[in-house]
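Given as structure tokens, the chain that follows is alone and in the form predicted on its own.
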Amino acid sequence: MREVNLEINEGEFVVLAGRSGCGKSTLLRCFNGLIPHFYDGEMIGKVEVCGLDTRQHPPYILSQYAGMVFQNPDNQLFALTVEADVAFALENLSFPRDEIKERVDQALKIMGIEELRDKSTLELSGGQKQKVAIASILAMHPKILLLDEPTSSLDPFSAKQLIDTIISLNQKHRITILIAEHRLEMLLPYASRIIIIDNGRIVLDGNPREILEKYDVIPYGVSVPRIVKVVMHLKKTLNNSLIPWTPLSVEEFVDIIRRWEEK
């Protein structure tokens, strides 16, 4: 990464898009602390989060702050059962018993995944692995959701379930978002914010529906949400006054066009 100056404010939904490679996870591991602690190179600049100076605090206080998903759940999930590897990161850090079993209740049922507490990870599906994966950071209680393309590995149904249990993550219990995604259809109509990212540069930084309308973003790698495509097209053949916002979903197209027919 290079000249970035970011500030990501608390309750926000941040997608972060661009192509593979253009440095998004990178981005992602500065927030938690893993660079310049677990990765070689040089660090020039400072990173705060939540007030902490990610240089002089270890991964495992900012995991408490910052809690990092990534996009192979199997990479983050090694214990016996699900409940042991949600419990994991608190019994290394101490946590009396009784508060473990109460963080790993609450975690596990805000995921929807109560019933999987005795089930061994390996019996799992992918997208019930990256659940528990989430569950096991949710039990710190992180202000920050960092996800590195969770629903890489997903097919559709599954990735269009875990990230409506994102999306609800933010809406419901205000934990502030982070995702580096590929599939911004799901994503964007609930996005406050989206930062492109080009060559290690953050190149646009705002809020989605004003991006999109007013920027090409496809030489950037970005893939456009193919509602957008259809209505940038009709913009050029009918009135713009006909559409008066850009919508980023079907539902919010069809929105539209029931106010026409109000009309």
The other form holds:
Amino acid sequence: MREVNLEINEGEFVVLAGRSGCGKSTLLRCFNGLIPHFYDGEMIGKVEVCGLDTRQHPPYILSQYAGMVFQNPDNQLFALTVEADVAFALENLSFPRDEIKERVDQALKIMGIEELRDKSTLELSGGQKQKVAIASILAMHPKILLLDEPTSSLDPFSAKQLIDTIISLNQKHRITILIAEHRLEMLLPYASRIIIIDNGRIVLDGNPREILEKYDVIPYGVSVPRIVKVVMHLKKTLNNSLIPWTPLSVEEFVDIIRRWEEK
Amino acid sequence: MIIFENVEYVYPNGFKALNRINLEVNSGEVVALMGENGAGKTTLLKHLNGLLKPTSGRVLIDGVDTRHSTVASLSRKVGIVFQNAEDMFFSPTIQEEIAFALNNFHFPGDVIRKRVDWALKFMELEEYREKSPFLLSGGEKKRLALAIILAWSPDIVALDEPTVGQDILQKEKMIQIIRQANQQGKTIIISSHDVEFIAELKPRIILMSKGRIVRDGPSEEVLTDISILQECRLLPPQIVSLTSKLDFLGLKPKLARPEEVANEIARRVRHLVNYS
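What does the same protein look like in the form predicted in complex with the partner chain, given that the last one was the form predicted on its own?
To see the whole picture, the full complex is given below, headed by that same chain.
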């Protein structure tokens, strides 16, 4: 990371994008204290999460505010049953038994995986494992969810389901989302902000629609959704007033065209 | 040529991963195996070099029945790049990693040096040749795994989920590499559920679900058949999903470049606007 200055507000849905190795994961690890406490190396500057200086507070405290979901759920799950996995961190922090039960129930419910409660985590599909990983974090009642390419090993259907759940965590439960992900076509319509990182620096930061309208982001390794490419080309060939804003999903685009047709 | 004849494969725990697979792949073809996690794609790939032998039926690689051959001898013909590239690495340096198989296949020393240099250059890894393979980034590890295989130049190159964790620039590079290898006459078999990547590459597609082949045809046909894709828990490429929803403009689901689709929409819209 180089000269990173950043402020993220409560309730934002932030997508981190950029080529592999650009610093997305490093940035995410700064928010739950894995950096500077767990990883070697030197951190200059200061990171504050929910008012806590990450240098002064250990990861087990910070992770109650900002929970991380990694790329490979197998690295995150280890208990014998789904329920035990979701309860693990709370048990470790000596929460009272009743409260653990209540929070586990609630987390399983939010993720829609109550029926998996007694299953072994070894029996689950990749998508189910990622949902359990998220549930175990939700049980901590974090304000922020950090996700590091959570869908990369999932098939498209499971990926879409997981992303839909993440979107509803933001919209219904007001959890701040910071997600590094290559499948932008599924995320951008719902993201309030995209931060593009290149070589450790933040090179672009703003509303996804505006960023994609104004800048060529492909050189930064950002995959522009095909629909946006169609729209950009259409704007060049047709009168701009026909497409007053840039749709980010097929549905938004089809809506605009339907309106012309009705006119 | 690759032939699967009535192949079934049952794992020791009783799970039937392949169910009556009949398949022919000609030399020089580019084929993608697509389907959800657990459809049987990787199990099928592992039959190509004899890592797995059919429980019933047979697999012929250029006429050789894999049941009567060893992985070592089949590997001379078939190279598999696994999803987790790191599983393939164990040498202290990248150049030794590439040279390992060549040594094992008893290539002469000067040929080994030339092949290693060529592979490092082709995969843009020259600057790291003395480094440990484990120090590479995810994308570079994938390229190294491919370099190892291409160095001994097997006729058939199989890639298991080559785009997982890769950014768009690395995916474009992967497409170039696959096309180049194919132009050199190699048969390429890819397992993938990355529909946008496959839509760009446009190979012959074999759609798998629950151990069976449910569809086999050109990309233009398979990727525009939205209902069969959904049955296999795949989503259509965004362009196909767009064109399928613009039926009211007279568009049909199709696989095309964004510019072509934009031009077609523009034509139809001008038509509409002129009328109003």
